[in-house]
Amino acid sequence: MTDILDLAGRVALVTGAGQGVGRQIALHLAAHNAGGVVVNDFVLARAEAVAEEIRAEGGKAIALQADVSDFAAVKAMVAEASATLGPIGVLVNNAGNAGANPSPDLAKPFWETGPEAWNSFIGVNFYGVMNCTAAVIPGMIGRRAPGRIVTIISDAGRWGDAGLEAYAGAKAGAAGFMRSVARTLGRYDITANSVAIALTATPAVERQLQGDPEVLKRMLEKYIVRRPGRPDDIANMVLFLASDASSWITGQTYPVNGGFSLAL
């Protein structure tokens, strides 16, 4: 039986893939005939652990450390990845949250802070997406084969989220950037799409909830499907957008959110 989600040997780079959603995306891509997976994280040990999981299942993977908000580091990472595995055919911009070095002022109202604090969100969620996309495009075009760019955004960027103005703005900016990239790169058979996620059971969310079922219950009142998302829920959509099953889809934002945006 033909696997419509087969990645046809494309090399994939997944940022922030050392845990949570990024880890599962990397595992999904490896399981569907990626030519190799570059597992990026700013904590190398986490990336190494995921790369080893892939290799244990017979896949090809390397772990590379880089802070995606650092353009020079991203360029070096992509150069090393391309030299080791070949040019990147799939980029998944997954790295997010507050980046490698969150500002201690993030809990304050944004108008009581300034650009240094705001950049905790903007650096990874917007500039990180631009940095990685810019770094892979020349090689992706040079492959003369279909390419795929997928960016993980947040429903905060679609609907807004109180107290997360800089984060929401960065995610909305990333989605707009993807739409323009889609228009520019369509002639090269390269698609660019976004996946908007909501409450998902990642290590960061689990730390936030700290096992309090009442907090979780109140949060889930805004969802039609009354459970947090799972990493594989998001990875399933990313895999689809990375495959040829989505070859006529570009410039779109797909919500994977348990009906959150209908339940508001």
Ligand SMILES: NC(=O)c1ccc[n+]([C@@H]2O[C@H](COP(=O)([O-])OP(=O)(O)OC[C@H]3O[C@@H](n4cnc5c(N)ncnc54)[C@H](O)[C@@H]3O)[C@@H](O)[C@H]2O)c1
Contents of the next structure:
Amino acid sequence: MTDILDLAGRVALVTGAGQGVGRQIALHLAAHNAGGVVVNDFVLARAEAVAEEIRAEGGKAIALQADVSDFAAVKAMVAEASATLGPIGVLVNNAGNAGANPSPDLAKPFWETGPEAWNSFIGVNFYGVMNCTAAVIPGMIGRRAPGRIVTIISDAGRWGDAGLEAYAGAKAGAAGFMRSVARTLGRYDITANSVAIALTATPAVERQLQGDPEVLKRMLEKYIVRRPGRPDDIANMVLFLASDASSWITGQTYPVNGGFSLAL
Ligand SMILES: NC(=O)c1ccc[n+]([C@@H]2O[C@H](COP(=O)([O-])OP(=O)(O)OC[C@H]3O[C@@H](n4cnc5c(N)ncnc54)[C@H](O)[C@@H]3O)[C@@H](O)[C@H]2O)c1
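Switching conditions: you have the form predicted alone, so give me the form predicted together with the named molecule.
Everything in the complex follows now, all chains and molecules, and the chain you saw is the first one.
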């Protein structure tokens, strides 16, 4: 039977793919005939471990270190990736949370801090998306073949999240950016969509919950499906949006969230 999720040999770049959701996205894309996967992470050793996992399964992958909030570093990474594997056909903007160097002030109310602290969130979650998208577009258009851009946002950016204003604003901004990118790039057969996720069991979240089952139970009261998301719940949707099965879908934001919030 033909695989409707086959990626037809497109080269994929997944940011922040050294662990958690990004790692699983990279593994999913590799398993569905990506022409190669560029595993990016700020922490090179993490990216290398995931690239090695892909190669061990017979896939093609390279690990590249870059902080996505640094435009020069992103341009250099995309140039190296394209020279090694060919132009990027699938970009997944996954790097997020509080970025590579979180400010120690993030737990304070945002009005008691300032742009330096806010930039932990805005740098990776908004500029990171814009930097990577800008860097891959020329090569993606030049391929003259379907292209896919998928950005991982958060339900915080759709629904709001007390205490996470800068993060929520950056994620909502990234989704708005993707809607306009979708309109601009439609004529090149390039789609751009966002996936809004909620509580997902990744190293970042496990650190926050610190193994306290009561905290987790209280959080899950807001979910229709009473379990945290798993990285493969998210990777399934991203794979679909990266494949030709989604060719009539663009400019959208899909919640993958156990029913935490409902989209109209
Ligand atoms: N896990 C959740 O519950 C949850 C909920 C909502 C949204 N999200 C979003 O999902 C995405 C993945 O989250 P996760 O929990 O798997 O993340 P994570 O923090 O567990 O892993 C992210 C990886 O990205 C890397 N990274 C961080 N900043 C980077 C940068 N500036 N440049 C390059 N790499 C960088 C980190 O080194 C890390 O390996 C993020 O965009 C996050 O905001 C996660």
